[in-house]
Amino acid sequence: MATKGSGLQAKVSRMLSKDFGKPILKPNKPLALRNEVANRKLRQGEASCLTEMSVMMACWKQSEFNHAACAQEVQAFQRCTALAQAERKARMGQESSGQGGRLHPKQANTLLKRHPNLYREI
């Protein structure tokens, strides 16, 4: 692992070395990480039970309004959103305990304060 790592700088560092003619790579910046990433918000994703929800409203607007004519639809989407909060709960669970894909930028930033790039270039 470390010599893949190794050869890849050796090769960053010929394309850049005018020992060799005219470099390759001009980097208008050091060519290395910062120490933050933007502090954006995470997306949300998509929105869960639309399906059930339009068909329960579209049984309301023909019954016009009368509850207990659409009583199944009403049942299907509590279900669904009792599904979909389960989920959520699991996910957040998950996501907490550190098994989750991503970081949250917050905790992104304080693990790279932690552990800082050393500015300098190949």
Second form
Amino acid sequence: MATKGSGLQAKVSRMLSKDFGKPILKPNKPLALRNEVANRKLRQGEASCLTEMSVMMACWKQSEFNHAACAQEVQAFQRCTALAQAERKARMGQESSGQGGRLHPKQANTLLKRHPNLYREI
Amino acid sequence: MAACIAKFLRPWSPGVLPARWTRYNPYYLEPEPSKEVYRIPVTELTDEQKAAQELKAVRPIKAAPPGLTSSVFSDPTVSKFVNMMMEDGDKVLARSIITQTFESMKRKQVEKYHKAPATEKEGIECNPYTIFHQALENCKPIIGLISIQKGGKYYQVPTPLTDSRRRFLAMKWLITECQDNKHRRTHMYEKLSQELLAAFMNEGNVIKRKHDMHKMAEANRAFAHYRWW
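Got the form predicted alone; could you also share the form predicted together with its partner chain?
What follows is the whole complex; the chain from before opens it.
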């Protein structure tokens, strides 16, 4: 393990040095892992209850916005929205606890802050 | 002389101290105003209710707000409407306007009842509270519009609304309609009673505003996919 690490260090320092003509690497940031992880965005969801909405709007157009005639579609739409909201709440609660076997970026950042990599002499 | 000067050097504290904060620790429980909950005998409590009672013995409870009563006449919807109409904290004035509104609605409906022939008498609703609730229900929009930015432009996207948002919009529309679009020499209770009775019959400007919102949503249904929730 130590030999592997030292070999890599030697190669990197050779690529950075100006002894053998122009240096191959010209890094603008330190070549070390940072003590934080990027906050990954949630995967983009789609709009919920679109079919119900379109059915309700078609009914409205037919009956000239007579709400009494479209009671069934309206109730279906409202049921769908209630379900979608409950689902969203459940998903939010579940996501904050564990992201499918992996750590949430916020949790990873907290841990790294407590046990940081030291690459500067203090 | 020294005593007078010392009076000004004392640390100042306000004459009236607020008892209820707006930001409580989530540990605090909500107060339970209804008497029926406490009248249930111990043997008939469900497991959830028993757990709730045990929790009350150990957890602190928030101070009850002044609008919360255990009386049979208290209505949370009416209280919310009074709060929305209140200006500069004058709850007494707002509440008196609402009481006058209900009184004038009742008077109009009873007059109509007595003038109507016997066949139509059952169809006339005289209870101002049912009229208020039904009118509010008729004013609530089913679908709302949200401004979403996509590609540098803002689009009005149709979206479902939560119940609290719908109730808020209905009440807000009623109040602003009565404040802005009526003759300036009429009292607020008069304007409100006219608007509520019209909404009960599915007529009037607030119902029209609700329909306009629905028509806009229907016109913009192509943008419904811009939503991501």
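So that the term is clear: the rigid core is the largest set of C-alpha atoms that superpose within 1.5 Å between two forms. Numbering follows the first chain given and starts at 1. Given the structure is predicted, the values throughout are model-derived calculations rather than measurements.
K.L.:
Once the core is aligned, does E36 move its Cα by at least 2 Å between these two forms?
P.N.:
For E36, whose C-alpha is compared between these two forms after core superposition, the shift is 2 Å or more.
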